[in-house]
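Just the one chain here, the form predicted on its own, laid out as structure tokens.
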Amino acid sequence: MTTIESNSPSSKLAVPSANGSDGKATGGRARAFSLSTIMAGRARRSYSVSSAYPPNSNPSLYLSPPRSSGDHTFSINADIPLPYPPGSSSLSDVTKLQQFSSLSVSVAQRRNSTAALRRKYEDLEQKLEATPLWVLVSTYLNYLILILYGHLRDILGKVFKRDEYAHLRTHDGYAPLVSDFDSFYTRRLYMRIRETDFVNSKNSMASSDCWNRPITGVASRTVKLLDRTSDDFNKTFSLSGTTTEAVNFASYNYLGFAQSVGECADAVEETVKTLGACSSSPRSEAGGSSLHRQLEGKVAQFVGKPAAIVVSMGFATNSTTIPTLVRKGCLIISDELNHSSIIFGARLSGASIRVFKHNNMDSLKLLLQEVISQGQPRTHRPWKKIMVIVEGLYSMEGSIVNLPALVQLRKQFGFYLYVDEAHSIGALGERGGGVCDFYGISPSHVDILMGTFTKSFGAAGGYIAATKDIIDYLRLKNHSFAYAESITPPVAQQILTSITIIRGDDGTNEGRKRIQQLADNSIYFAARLREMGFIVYGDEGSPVIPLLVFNPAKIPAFSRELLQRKIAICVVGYPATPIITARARFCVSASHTRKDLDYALEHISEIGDTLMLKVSRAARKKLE
């Protein structure tokens, strides 16, 4: 066990050493707990280090050494081709960019490529918009209205409607299940936030919610929607009969390989037809088969780290991990918008748990300074293990981690990092890698990378990849991967044809071209919608882009509006955001031309003329 200084005087963390193995403090002494000492069985309890133990650095720890005297970024991974001649520290940077610039690639693709020149997450970041404050203002106005409204019809509904909320009283001595202010957002703003009617494909009425949308058929370029009629204002639904096809911007089908023919298609028809359907048991006991050892083998060799397991359900991968981790007596810092199955694995696994302002790493350094000198409330013991715990990229954001500067402070302050990289796998980075091919980052600066299979692969099911020694431990802790059932082999398939035809496995260049028409794609699409006037979150390159609508009935009118002119979207509201940052999410795909960008790009501007959404005070300033 390598013990690494904080910047508290009186504190030192324990880190794993790069072979899991654990090592002693000076003296001999064991002095820290980690998860490596979990799997060997050997729980112990952590020590203060004091500041006269000098550190015991474990060049694996660290970064790659320097270029040059001056030269302290990070490097780029040995078998990335660089544009300039490896280890030539004599070039400048603005030489050896102009060498990058030269070669005949374009534009998105310098930006989204590993070997462009040392990225920064400040080349990429995009400084999110302040609001004008009449939009905060009308926001607010119309959510009080809705509220006070809201309030009166339940004074009323209780008195002369008393059968509607028999379900919200005490009745025969039991008290009811949901209660009367838990279920008032659902009941009063909610359901008229969702109640729209649209034009389907027979020009006649049809009534339909903002979400839960059913479909039919494959969810690629284009989908097919139900229609659907409602005679109650939307508390129930009926189908009509009829389908409505439109653009697909509200999958997150990153990479397009949501289809129902090519090569993954009739593999998984082949695979169906040899292994069956299902599995019907656990990997622990009778679910395993050779289709999952070596679907495992090919994750880890595509995120780049020593070993891999795989579960059948993506938001479990996140909520048995986590409490496997860590416990009481351990620290979780989680920034403030991760998803909910990370907030729900940390809650669950009785571990004390602070949170980081997003993205802001000098928060979190801050928040380290306080935690590792102050230790745990009460006693002041120092943390048996802390855990960091981001995502790569940010579902409802489309803003990237800033891994560099985790990097940084994951070798300052010995933390142990986990990131999950549900949305960032295969639609970040020049190969597909996610963050860290993304950055040009070593993927063993990562404790834990987690991932899903739902959205780049066309799949479902999750995987975390690490060491094997915390693979191996994972292996007989993890409740998905010991009790829930294995993955199917038709899905297993779909994965496996997938990474293959993303890593260039199948002889051709498919992947690299999917890869990087999501790019292009990502990068236009977001462009124009700045351009047009609109408040555009995302960082450059997220395929995951949202649009902010603020106003709570601008996002049924948006939505409403968009499915007319024969395009399907994503609308986001409160609780999965703030109150007063609704937006509509377009997911990006390689699967959409630039003529259906172009379409959608036409259409949305028109309506955001009608709406006044175009309140971008930086677009305005660009065109003065």
Contents of the next structure:
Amino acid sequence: MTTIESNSPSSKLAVPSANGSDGKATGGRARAFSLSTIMAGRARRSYSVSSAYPPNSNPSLYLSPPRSSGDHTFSINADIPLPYPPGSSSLSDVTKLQQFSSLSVSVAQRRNSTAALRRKYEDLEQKLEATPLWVLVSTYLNYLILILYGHLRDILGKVFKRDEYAHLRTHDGYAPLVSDFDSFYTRRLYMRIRETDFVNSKNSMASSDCWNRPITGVASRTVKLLDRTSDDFNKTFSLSGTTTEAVNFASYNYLGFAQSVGECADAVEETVKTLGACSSSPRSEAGGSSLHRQLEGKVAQFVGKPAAIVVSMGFATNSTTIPTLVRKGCLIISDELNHSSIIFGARLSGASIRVFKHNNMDSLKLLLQEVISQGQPRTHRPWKKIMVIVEGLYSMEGSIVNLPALVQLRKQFGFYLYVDEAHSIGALGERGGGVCDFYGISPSHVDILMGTFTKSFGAAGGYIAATKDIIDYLRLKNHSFAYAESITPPVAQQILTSITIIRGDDGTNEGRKRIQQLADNSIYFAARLREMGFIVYGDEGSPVIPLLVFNPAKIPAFSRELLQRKIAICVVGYPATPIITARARFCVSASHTRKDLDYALEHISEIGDTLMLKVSRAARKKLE
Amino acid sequence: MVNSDRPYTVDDNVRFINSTVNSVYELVALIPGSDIIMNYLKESYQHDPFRVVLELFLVFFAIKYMLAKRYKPNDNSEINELVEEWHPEPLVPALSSFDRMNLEKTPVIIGPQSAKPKVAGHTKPLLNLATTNYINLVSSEQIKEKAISTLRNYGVGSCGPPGFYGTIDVHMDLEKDIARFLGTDECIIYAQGFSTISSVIPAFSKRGDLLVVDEGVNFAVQKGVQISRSNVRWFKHNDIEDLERVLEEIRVDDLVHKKRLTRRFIVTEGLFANYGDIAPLSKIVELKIKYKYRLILDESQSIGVLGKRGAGLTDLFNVNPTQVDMIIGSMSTTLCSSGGFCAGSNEIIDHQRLSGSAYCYSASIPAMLAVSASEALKIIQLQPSILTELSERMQSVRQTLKHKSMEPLIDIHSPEMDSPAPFLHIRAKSSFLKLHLKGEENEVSREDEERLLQDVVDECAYQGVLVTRAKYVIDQERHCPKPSIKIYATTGLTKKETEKAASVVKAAIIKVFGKWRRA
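The form predicted in complex with its partner chain is what I want next, because the block you gave corresponds to the form predicted on its own; please supply it.
Zooming out: every chain and molecule, the one shown earlier first.
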């Protein structure tokens, strides 16, 4: 990635023009293979434009501290002592910017403030640090051994334990339900990671498999795990009846609204009493109620669009809306790391799909030039519509979309912009309004704002917000509206009340406090992890903080060690991430106290030493 | 001098060249494996000198190509022009007057959903024949209490997908409850009924696999079939002979072409949402066993209402549930909750926990809704008598609507008096529509037909009964069913009320159909 410089304060949105690095980046279509791309150290990927980058002699290293102090507009509570020696860290700037985030400033004023004008993605961006060579080699070796060993077990098993492998063979005229090849990864790698540590289960320790851990109660600041054991190398589990309480760094409870007490729960209880728990019909038939209308109005108001609809499931919000907006003859341009629901919807739509490099606006620009000038494949007719679909905050990377540049491109090329704010709504921006709020860009620059209620609002379902024309059309054509159940009253009420609190409509400062607490927590946590020498992804301000563990063997080790110390996290490996960058993911919440974070950091540091995870060269350089 | 010098010079040069070539040759020979290439070159030179020249030329060209600078057009003016010229269609088309009508006429319920809800625009509560509230669980105090106590322990949302601390104990309980209720090994729950089957089908059926699908299946199944990218064969709606014909054709085709055995599935619906008829399960199971297919059965409409225990089609036909490989159902219909499920063997359920995209990539359903569904199952199991009550209600609706005076006007799907289906579709008879053709029309347009039915719906609402047209995303359905009014029975209304509501519908049809196009 190149750092794009654009310090001219006069530029209107202070958008770093995506053609900033002209000349270099704006070459024609890249040649399929050229020596210079190899020389520059970039392997070509399957997308036609990705090798067209200007060769960069110094790629993927740590970003230098922000150039100006006004760039961060995160508000930090003054009464919380900052843990950094002033002046030594990039965050020392943060203290200065409290002057920018006065509570008395109105939304419009803030949007037009100097701070908003000068906010740029480049200053929030944390460069993805390259993997050290020996880690890379050892990880690949690690996988090689696992795969060889897996095949060895398969070969021997198929000879000596025919019965256990029966499901992989054609039997009785039925083809196997899962093919041998497809399930190899699941059987030989996933299952091993999920495998219960033998010693642990003998000592009746907390169950130590790493995924699908069952819980009970509310997944809020802490989470109660149901202990389980496995006697058959975790093909099956049995619950032991005991529970373990652990600090929760896994749930997407960004603003801490997963609660069984408090204002939301009270309102929901009242709603269940009066309205029941179900609406028993699709919205288009007889399942729509005044509560839904009220909710939709509130959501539209909250995200800053004229109208909105709500759908009973977050996944379905994407998968049933995208096919109604685009069809054959249209083009969807999608970020390579977009969520499965977007891919699902895009495939259903029948539109052509092209992919650009993650959050890389140069790649997008080149692709746009190519597709618009070339038109549809074979016929070369112009595309009917082009829709660019991105996420606000990527849950696996913690990266925040470069919206200013995208908006600039949208103006230049005239495509439609669809932003999935599943993770960013509530979690980003000074009033929790998502990426638009975060960058101070008017939501009118984005055609479709989509988001879910599962995360920040502690509810379920999703919304689409857009102009009234689009929403009216979706009310008629969205699959969920015609065929699926509508949002149930208790869930609708939870969303309504939590939005009321976030917006401060209830007259309290509660929502603002939560937003600030979340911003504090995420910046603090990520900065401390970086300081310790871990390789940490995620842009500044992201409440999702991935910490790279690389080797497959370290995935379960890290997760189990943390669970023993009563810290619950998610670990993610291939295929959810590239094979090399397996990671542990921390989701910071407003309900975490500084004490929780420090407790976790202390133990993470300890385990990081044991597992040799502190491999960041950037951090070491900084220390020197 | 000249004569004596010349041979000497030549000799010297030759020697020099020879020694240089020799040392290079020795250097090359040091590279392991180079002797193979040298031998090859020597031999091929002797056999076919022209080929060596060609190969050398290719090598030279490859090197030149790699070292060449990338082609960069100097100015982008052409591209920029094209970009400027391009104008996309509007994101959504403008709404037609028919669309506007659809938007305006969608009922909005004020206050609680119930058998007699208040609807915006009407002062009195309407008798509700428009929701899947079959056994009136919407108003069950027992479920409400249970939901509230769950709320106080678990909150509302689960804040995570099942893989990441989103599996709550109440989810596991519900899975067990459903599996026990249906008689299968295991069960997996999804967060939305509609998304369940469109995620289950692609989890198993991949490119190259084969799906044999009933033509009358609902939209969710169609989408699942579409996204699986498998080979699809359709058979005529609920026609067992046609199914057998298709299966036989495939068998013969496989034999002739000696095709590799792939996964093969029969996909059908239990109680068809679009037609109100029931798949002949026992015959399908026979065929499935004979031809060695797996069976995917969508029971979204039939769970909780069909069969003695309410356990759906397997209960109704007394088929062993393990013979149906996947039973997919919805908890949003009879069970008055939200979400969907798939029940089957261990192998089938386990596979979905990693491959069901709507399961893996979506937050799990709120605990209170899972508990509501569990509680609803309990109620059905404890009082199977409500199911008999429900079928009585449906019979009285059928009886009223099958009146002689209605015969020239409407078709009823499905028409059998003893059908256990708790809902029916009313469609205008094509002979009636033909009588009212205007001018040069060959047939009455779908829009006009819908408007006719909407007039009936309006008239019903005016007379105090809430019914609804069946809504479809017309342009995305494979074969969109004819327009219809969908009537659901419910035990929330007494027998008398149901009869009254049905006769209101009947009167409205006679009145509206009578007036239609006379003006």
